[in-house]
Amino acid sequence: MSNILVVQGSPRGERSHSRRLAEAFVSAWQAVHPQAQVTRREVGRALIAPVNEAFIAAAFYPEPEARPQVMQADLTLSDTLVEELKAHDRLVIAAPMHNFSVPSGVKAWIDQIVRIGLTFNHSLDNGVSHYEPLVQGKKALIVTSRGDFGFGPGGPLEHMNHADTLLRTVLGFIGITDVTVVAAEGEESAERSFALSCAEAEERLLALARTF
């Protein structure tokens, strides 16, 4: 049985389009998988601590099994988020584009789950770095909204999209390479154009819920 982790990254509540679209998908997905577990992790409207010096010192401690207890305390949230990610085989990230990238809460979540020895390994071979992803067997869906049109593949503004492209890179780095992106575009354009884009995105999500 599949279970799903939903990371809500918008700082807006009911006004959030990415949040609404993601929840529409989850409801449809639950109808197909009524016994499955759904876990929601709020990172847009709840504080996710940014990485600081104490976190870095603890995460890169040379002997993790001998890490001092005070250092272990600095990794408590990160450990929780990593275990949460690993416990689910489906991941949904709902995150609008903010200034061409992801909201700060989503970036903080990323920094907490990309952990050497837990979600990736690093080694040196004759001075050359090698990275090994440690998260396997998962699929991810990114639900996003954008202020203008053309940020998707082949669009005139694709080169300015550092939002879902960043998420694809990060997820691939830790081992999640089966990633689907569904976007609603044009929130700052004509109201009807954006409404049509949202409707198309929702239709795609409802269809995807049957196979995801």
Ligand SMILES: Cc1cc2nc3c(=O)[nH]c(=O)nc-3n(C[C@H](O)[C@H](O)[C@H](O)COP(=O)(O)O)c2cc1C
Given for the second form:
Amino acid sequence: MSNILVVQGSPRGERSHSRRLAEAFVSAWQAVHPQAQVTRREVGRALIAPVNEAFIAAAFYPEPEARPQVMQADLTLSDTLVEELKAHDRLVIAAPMHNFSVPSGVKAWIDQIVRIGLTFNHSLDNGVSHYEPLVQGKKALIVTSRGDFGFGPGGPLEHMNHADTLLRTVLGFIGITDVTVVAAEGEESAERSFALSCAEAEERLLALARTF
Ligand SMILES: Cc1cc2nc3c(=O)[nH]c(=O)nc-3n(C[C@H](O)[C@H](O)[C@H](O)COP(=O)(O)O)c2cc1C
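Can you give me the structure for the form predicted together with the ligand, which would complement the form predicted on its own we have just seen?
All chains and molecules follow, beginning with the one already shown.
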């Protein structure tokens, strides 16, 4: 049975378009999977701790099995978020574009779930780094909203879109390579164009809900 983790990244609540679109998707998906579990992880309106020195020392401790108990505490949130990610086979990240990338809460979540030994491994082969993804069997959907138009594939601002590329790179790095992006664009342009873009995004999401 599938279950779905929804990471909510907008600092906005009811006014958030990425939230609303993601919820429309989840409702449609639930209609297809009535028994499925839906978990929501708030990272836009709840503080996800940024990486600090204690976290780095604990996460990269040379022998994780011998990691001192006191260091283990610095990884509690990260352990929870990694377990949560691994416990779901479908992932939705709902997030606006902020300054050509993802909002800081989403970046903080990324920094907590990319964990050596848990979601990826690293080894050296004759001095050359080798990375092994440790997350398997998942599909991801990114639902995003942007102020301007043209950040999608082939668009005039595609080269400035560091949000989708970041998410695809990070998810691929840990083993989630099946990633779909659905975007509404133009909140800061003419109201009518944005409404049209939202309607198109919602149509795509409702269609995707049948096969995701
Ligand atoms: C701090 C901040 C930075 C933003 N940066 C961008 C940007 O780089 N490019 C863009 O097109 N829109 C940008 N926007 C506009 C948002 O992406 C847009 O309003 C989006 O629809 C918000 O989604 P939400 O309603 O889910 O929060 C920014 C908005 C904020 C608040």
